[in-house]
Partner chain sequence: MAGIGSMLEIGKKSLFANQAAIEVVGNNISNANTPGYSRQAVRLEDGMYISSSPGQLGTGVNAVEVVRYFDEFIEAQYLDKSSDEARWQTLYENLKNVEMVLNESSTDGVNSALAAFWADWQTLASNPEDTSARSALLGHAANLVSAVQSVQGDLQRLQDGADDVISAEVTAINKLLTGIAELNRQITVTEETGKNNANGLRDERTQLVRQLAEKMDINVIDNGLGNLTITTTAGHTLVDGSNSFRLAFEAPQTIANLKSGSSFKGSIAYDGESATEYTVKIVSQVGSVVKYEVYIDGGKTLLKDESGNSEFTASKDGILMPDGRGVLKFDIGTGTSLQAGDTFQVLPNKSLFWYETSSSKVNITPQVQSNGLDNDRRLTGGSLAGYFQFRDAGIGGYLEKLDAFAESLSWEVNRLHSQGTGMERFENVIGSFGVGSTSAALGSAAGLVFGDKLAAGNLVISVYNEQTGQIVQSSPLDFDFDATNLEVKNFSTTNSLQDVVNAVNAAFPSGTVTADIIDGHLQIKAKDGYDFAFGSDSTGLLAALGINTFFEGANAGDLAINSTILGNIAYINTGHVNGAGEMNEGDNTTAKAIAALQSASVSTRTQSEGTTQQTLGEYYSTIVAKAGSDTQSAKFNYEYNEALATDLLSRQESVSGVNLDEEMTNLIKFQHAYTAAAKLITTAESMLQVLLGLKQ
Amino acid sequence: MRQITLGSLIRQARGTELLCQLLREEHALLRAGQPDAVAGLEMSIQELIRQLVRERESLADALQRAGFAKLGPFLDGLGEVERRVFETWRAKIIADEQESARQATVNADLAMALWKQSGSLLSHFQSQVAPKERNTYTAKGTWRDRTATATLLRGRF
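Would you give me the structure of the chain only, in the form predicted alone?
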């Protein structure tokens, strides 16, 4: 049981460390303006998160099969030196998860700001390209020559 638990903690620690690196890379790609690369990296991040969840669930199942409700009671039964090793890996997992959450928030804020900037820039370009008068062309697609002054009737005799 000790080897299973320690192996799972080490895999989780390495996975959360990799998650931090991927999120930092995503931030760099967002700043560089490479949305295609961000989309591909996002798929890798989601798959890594799924694997981390499965690893955590399998550890919880293994602990329950051994008669422990959580990791804490399992660690209480270990010696001082061995317990310190397990707690070191657990502390690394917690620190990397907090760093990942912080970086994910920064990335989400940056992505939202870029989306708003693109939307306002598109609106500005549309306002520059669109004709000022709405009735420039008739329904038949011909040019409608409007007078500059207001008139009630217009036509030929």
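If the one shown is the form predicted alone, what is the structure of the form predicted in complex with the partner chain?
What comes next is one chain alone, with no partners or other molecules.
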């Protein structure tokens, strides 16, 4: 059980460390304005997160099978020296998780701002291209007034 837990903690620590690196790389790509590269990287990040969740679930299952509700009670049963090793890996996972969360927030903010900026430019271009006056005479010469936007009801009550 100790080997299983320690192995899982080490894999999780390495995984969260890699997650930090990928998020930092994503940040650099966002700053450099390379959305294509960001999209590819984001796929890797999501896959890594999925694997980390799987790793955590399998550890939780293994602990429960061994009669431990969580990791804490399992660590309580270890000797001082051995426990320190486990705690070191756990602390590393927590630190990297927090750094990943911070970096992900920053990346999300930046991506959202770039998206909004592109959106506002697109709206502007569309407003320049779209005809302001949509009312026209038909081919038969009748007047046809159309609303500028889609509506369910029209006219006056």
